[in-house]
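First comes one chain, alone, set out as structure tokens in the form predicted on its own.
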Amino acid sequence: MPVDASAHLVNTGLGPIYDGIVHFAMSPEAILPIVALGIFAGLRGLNHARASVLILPVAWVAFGLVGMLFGPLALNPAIESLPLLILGALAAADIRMPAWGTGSLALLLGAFEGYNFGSAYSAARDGFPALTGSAGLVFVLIAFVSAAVLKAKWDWTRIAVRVVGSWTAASGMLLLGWGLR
């Protein structure tokens, strides 16, 4: 009888909060959409950045708790590429939208990724402390990226961050191709 394997999760030996932090730090498929959202929110302005910084970590924890209750979903890996692809394309295109639209994107990203992380923590029995650790690093990442982009006042710096957004979209296309193979 096979037993459950938890090779994906990180065990630092420092406790579940640090395990959650390191798990998030070792997950580029979760980091890059947050970077793309931070770029997009920073390009759109202060109200967009504030909405993202406030909504994303809260949604991460709320839907992470839901994921801990219901467990992992059997999703095609190609679906995991969609946040990266969509947010990277929005950042590259620098599309105008109201602040509530950016907040909605933060809510959807926090729901999707938070659920995935919460369901993983329920399997490893790390629970709420690990979810809190990952949400703390999510808060720091979205705050730093959006603040750095808010400071980009010259045209060439705005173009440079849009290029980074296009690279994240390209990474999403690569992940989509990998998931569909």
The other form holds:
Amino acid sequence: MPVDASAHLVNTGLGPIYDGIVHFAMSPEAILPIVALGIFAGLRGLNHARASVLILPVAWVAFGLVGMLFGPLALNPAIESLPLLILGALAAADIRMPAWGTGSLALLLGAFEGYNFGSAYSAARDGFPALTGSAGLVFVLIAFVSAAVLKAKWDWTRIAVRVVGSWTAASGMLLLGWGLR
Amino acid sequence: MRRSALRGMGLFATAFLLSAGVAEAHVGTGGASGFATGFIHPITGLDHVVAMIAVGLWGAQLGKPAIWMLPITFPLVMAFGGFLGLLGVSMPGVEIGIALSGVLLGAAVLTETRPPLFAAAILVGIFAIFHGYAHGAELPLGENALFFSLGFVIATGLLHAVGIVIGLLYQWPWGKNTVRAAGGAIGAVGAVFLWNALA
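Form predicted on its own already given; the form predicted in complex with the partner chain follows:
Okay, now the whole complex, with that chain kicking things off.
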């Protein structure tokens, strides 16, 4: 008699919420764009940081549920490089844009990565707790990075975080080339 | 004209989105070795090392804003060169370009050349494409692409940082000679590589 599927990408033994947290913590391709978004939002100011912190986790959960419903899409893996490339470049260039623009970027990133995470749990019966676990760490990460950059008072700290953005974008560019090769 | 260009871009985007990728079972494996391989890759080439340090030295010698513009823009331009190399786009004279970067950047530091910022940025950018292309064309298959790329970019960035830290000596009179001497040494190393590339 077939049993229920209980697929888990990471199994901590502590339950699905912790599995979701560790899954996100072990996914640098999802962490780096969020760090880049946090840097960009922090450099732009308080309203941008607030928009990112509010919208990103909500979009993550919402589109994660959609991903759980529809399952993985057959997309070219090179697409994963685009959030790194775009958000890293924006952080490196410290481009001026309205707060709703930053919020839109947070929405797009949350939709893309949230869908990816949600679709990975589509075969799991208890995917929702894992998704909320990952979204919790997403919230902590975006809040921490954007707040740290907001509080950066010296010129060299702002330059240092822009260098991190530049390195993220450069890695994204190489990753894109790698994926298209 | 504009409509056809938009249609072409739309077709490209659609083809890109729908193209099937390679199977990636066991996602996330090989991260540590990929990072280490990528980190070591730019450090093992002396021609690359001296040119990266020269960029940092020159940036420090030129002062603000070059000192912070170079480490932000260089990795991006270099990655674009790597992107071209990964795609297999043909680029002749890469080794000569890399050797020339050591010669000219070393000479710029030695002679304390102070061109306009945009001219310095363009010169460094052209050399960045050569360096990135050479590494992109040599990237090994089978490594974790993200970790390899991160290691590669971080190592290059740290080489700039080494150059910038040495270049900070420039603010003292005795340090000026040290920085210029380092530029001269880099130029000499570049000349050896240029000789080999042309031979």
